[in-house]
Amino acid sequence: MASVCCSPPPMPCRRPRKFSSGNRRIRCTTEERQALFRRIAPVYDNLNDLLSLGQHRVWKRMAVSWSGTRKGDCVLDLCCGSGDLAFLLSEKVGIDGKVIGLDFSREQLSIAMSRQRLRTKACYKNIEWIEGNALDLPFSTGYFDAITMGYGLRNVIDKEEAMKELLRVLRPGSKASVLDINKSTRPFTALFQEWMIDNVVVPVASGYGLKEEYTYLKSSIKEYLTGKELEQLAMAAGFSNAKFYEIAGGLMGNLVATH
């Protein structure tokens, strides 16, 4: 059954956070990451297809399925990028539902809007794109029936705060589905990931002039959390249940957290 959250347009529930001088380092890092994704944006989709041999589309469908999204729902795709998950969600919620795609990269959102204009299905018209901060979501408490987040949590500065924001804007009983590269605890899988990044990902990205941007990938995985740590993070944020699933032979992972 459709949630009442789909009736009004999303309205900011609080003012954007202002950074004090004590947060200057964090602000700079955020701006650097925005610049990185701005440079990647024009070739992001092509590289995803090439580097995953198209398998990222399967993983994203799995993430949407795990979110529990149903017809008529009002849902959020956080760190939406060029919109893959948002388009899949719109097919799930149908013409009576609502999808919000939020990202901090204006360039990625521009590509998402361009892709939306080229699609003819009526359900795709239910997507709204918003430039925003995953640590300070401009939505009221309990606004969404489900949330997806694809390849975004790993790149957020404060993962604890991001998880708390996911919980805040979710309706009680609903789920957040978080897809990302898996930080494996298995030595062979971890070594294979590193080999793939050094010998496949970075060389291919170099062909697009993005060697530096994709070299960052290895450090971002090292700084990320294991599946067990992600479950603990979700529970500490206040979710009632959290389960991490390894997929793609342990190279990818999906956290399913229930409010």
Ligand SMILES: C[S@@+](CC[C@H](N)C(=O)[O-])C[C@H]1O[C@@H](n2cnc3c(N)ncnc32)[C@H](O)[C@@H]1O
The other form holds:
Amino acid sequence: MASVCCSPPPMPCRRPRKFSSGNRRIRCTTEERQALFRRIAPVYDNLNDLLSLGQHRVWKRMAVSWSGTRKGDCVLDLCCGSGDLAFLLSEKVGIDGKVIGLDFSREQLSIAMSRQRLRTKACYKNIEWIEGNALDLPFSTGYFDAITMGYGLRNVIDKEEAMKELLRVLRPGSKASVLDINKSTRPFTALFQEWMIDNVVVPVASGYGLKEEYTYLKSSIKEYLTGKELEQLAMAAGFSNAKFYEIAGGLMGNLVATH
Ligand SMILES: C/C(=C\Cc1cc(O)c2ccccc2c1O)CCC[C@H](C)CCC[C@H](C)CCCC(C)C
Ligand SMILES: C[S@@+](CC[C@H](N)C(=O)[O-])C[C@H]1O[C@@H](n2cnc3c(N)ncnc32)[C@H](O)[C@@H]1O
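In place of the form predicted on its own, the structure of the form predicted in complex with the named molecule is requested.
Full complex below, order starting with the chain above.
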């Protein structure tokens, strides 16, 4: 039976950071990020399907493939949300493997658990859900054979610390696959992304009362790192190799970092 096996006390606000939203400067804390993902949880999956025309499923399959996950592995899906990547990993590792999905949003985890209950394949029993912080992982050094992180790194308030934690809990020689929206250096791609967010994503999300939450997407991409910068971040954290791949015509990107 799946469980949220860690329920730590409310997390301390580690290194609050400023991010920009239009012209405003907002002081963002861990609690505010948690609140944002709590609010979008009920519609998160539907909006991803709708706004990406189902393409996020393809991108997630690619991320799992890049993680190098194999049958029997013990793997982590960091910032797992409602569990898409964890379910894909579960199929890869099979019944002899183990998948841990970790997220700091109880609401997202509870949706992941409901989805798990509705699935009948035996392999999905190998997933365990843990409520925790990506910046302070409750695992020992070298615990995992592979890690995926889908649309998570852009949202953590301390990306350097998150990368160090990824490295710490990975077994030497294994990989972290980090999928996210690409901060493109190509003006046309960046403009197209902005146009899509302003004219499609935010108007649709507004219909669900989530205008501010999805407007945040735009500022979070601006504040994110380019592919090259992500490679540098991983190398600075101590990974031995880091390669960034653009996908979906450069709208999305996947960092593959090897311990
Ligand atoms: C699955 C996707 C994003 C998940 C996601 C990530 C976040 O950081 C959020 C933060 C705040 C609110 C929501 C999210 C969130 O849902 C990626 C695809 C879904 C996007 C919402 C759509 C992005 C549009 C692209 C810029 C262009 C899509 C082109 C496509 C080929 C039609
Ligand atoms: C955009 S969602 C991605 C969910 C899922 N990985 C997917 O691809 O659909 C980002 C997730 O990161 C989680 N998150 C953000 N910062 C976190 C942190 N410091 N620790 C744990 N989870 C975090 C949020 O709760 C949210 O569920």
